[in-house]
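Single chain ahead, written as structure tokens, the form predicted alone.
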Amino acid sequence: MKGSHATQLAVASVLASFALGASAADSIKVGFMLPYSGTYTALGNAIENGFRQYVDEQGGKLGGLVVEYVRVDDESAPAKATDNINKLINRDKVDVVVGTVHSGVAMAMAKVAKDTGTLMIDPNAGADAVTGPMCAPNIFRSSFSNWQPAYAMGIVAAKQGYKRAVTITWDYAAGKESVNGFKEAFTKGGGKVEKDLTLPFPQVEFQALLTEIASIKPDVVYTFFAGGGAVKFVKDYAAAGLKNTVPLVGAGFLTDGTLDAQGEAAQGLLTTLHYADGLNTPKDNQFRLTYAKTYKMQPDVYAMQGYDAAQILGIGLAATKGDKTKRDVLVKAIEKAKIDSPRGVFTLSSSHNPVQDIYLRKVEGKVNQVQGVAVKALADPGRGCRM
């Protein structure tokens, strides 16, 4: 992440040039790019819903600019992404983009944020390379990198005594680097990962695999899924009679957002997340409650992502006092913030990916009770940024 002073200045001296879209100077226009459909829907529409709260709380206003919002929904589908994004630069002139969940899809928005210098905010999808490589001045992320939670439980599975594991995800980037990030830590506490079992995305047949980790009969397994794949994976494993023969544990994603489908194969999970239920502050207390008010339903780990998304960009516009070709002083503002956030206050390292707590939770009914923090104030490597 070192780059010579010339290099800073001639970055900063571009994104100056870039003042924010098109909109009338008095409002700001956001747009979601986020899976409105398929596997991800109840995931887009938390995020969608946080970042409406928090914008709602303001009396509808950052930095004193009415808030505008244009939605497309991105489908999950990377082939997509490029043209969904540029039409929300090219043709609905959005100031800011924020999304989306679907690691695949985010990769292609970065670039062309990182290419355009739009603002771009990322409230889900944990890329590695979107803080990594792909990193600039403009993309920030609300959210993880992949390698987060899974390094922590990487490190919680090894302390507690295990030495051989098998991992299971989708053959796609958040997958992979997720087992990546559990590996790494994994292997530097004395473990070993017997085999990596992948099956193409969204595909969630499972018996196959299922019946391979019953022959290998490691000491645990861990896995990254979301969303509809993490309710019949978790059911899956439990109906295959593993639950009771081998641990299962993973990132949090695989039971945030999906206990009441999971019902009681879920109990009992231990997953590594930036947030838990039962964390029990004032501001995780108020968040929880306007939500459940606003919309009939528990938060979760994604509408508390979009929550902080509106309040990064919040926190950049009122450096600028709601003037939007000041692209500078916003981003100076967000990179010195320390963001007070239902999750407990977090700062963002140099790549703009947030260093956070991550908890070690277990799900006891309906909830992902907090056990503890596996890691505090966790910081992504940022591994290739140059910025």
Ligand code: BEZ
Contents of the next structure:
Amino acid sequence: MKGSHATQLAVASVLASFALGASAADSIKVGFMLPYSGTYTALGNAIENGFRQYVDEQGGKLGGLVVEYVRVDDESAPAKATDNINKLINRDKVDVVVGTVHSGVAMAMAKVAKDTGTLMIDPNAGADAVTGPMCAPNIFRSSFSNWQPAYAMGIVAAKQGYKRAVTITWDYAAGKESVNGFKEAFTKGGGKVEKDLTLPFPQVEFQALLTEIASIKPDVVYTFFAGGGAVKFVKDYAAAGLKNTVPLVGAGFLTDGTLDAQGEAAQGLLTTLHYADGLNTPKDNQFRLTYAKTYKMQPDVYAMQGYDAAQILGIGLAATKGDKTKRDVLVKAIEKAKIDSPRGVFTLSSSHNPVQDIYLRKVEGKVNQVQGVAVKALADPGRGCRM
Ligand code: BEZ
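Can you now output the form predicted in complex with benzoic acid? The one shown was the form predicted alone.
And the full complex, kicking off with our chain again.
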């Protein structure tokens, strides 16, 4: 082969490798394991959007490493979760798994992540166990535990003077743990939960349960629903004539990312969450502006949690200067970080769950308007975590 031709080929192959992506040492492969179908589809998309937004703001790199993505639709199906995460780890060779929304899926993921030592960042699922008995040095959460917003609402409801409550939710970990968190604070505050109503996830045939609520006539109803199910529940609650007779409160997922579809039925609802509209801080305003420009829609709590999942990864990788083998350095840096989130600055507890303010919000038009801080710097108890 003539020298100049060989040189041309070599240049061409280098260019091709750039076009295909950076080399493994110069890049970090993120595996999104999120719901891209079913009742939580919008939540999965918002998380991915938020994550990409933060990475794009850093010029497409974290800790000097080019970020590459692969994605798998977990369908919010716990039975498929172990296979799905194993595909990301063994077939796609991801460096970090970012997922997911559904608590049952997240628990299966956490088991595999713990067993294999794969870095996992949970950008939503609140399963208490992920930062409880299943906690591990390589597992972090950028969102909340199911206990957190629920416990805050228990305090609020008791302070409002409600004495008799009924709860209604899906019969899976997130619903059950949310109800337990509410109950813990509500009973401490002098209230009593008279009945827990459930239906299987992701069913939305609420009619019989709403009839039961009407016959019990409690002072207040506490609920956990999210995504498409939350839209239907809020509309059905109003259509059953309950909105004006029995106050409905909930963890803020009930009305986050759902208000366009819920319309009039949601007006005035009070919820608690680690995010709200109207925070009006420079950080949140900038986040919202960029998100709206990029994705042509308003961000919600899920987008914010995705954004912070990328921030958490970025903090760890910056400390290692992009050396993926320095896991201890990465973990220590995240553990001591103050994360400058659109929700407000937060830190991680010793079990790697956000220690954060929980806001009280009220639906006004198309927004969950902040009313104040329901509980300041609320830390999940991390029950059962040994690290
Ligand atoms: C969960 O399954 O943990 C969950 C799903 C949607 C919103 C919040 C929590």
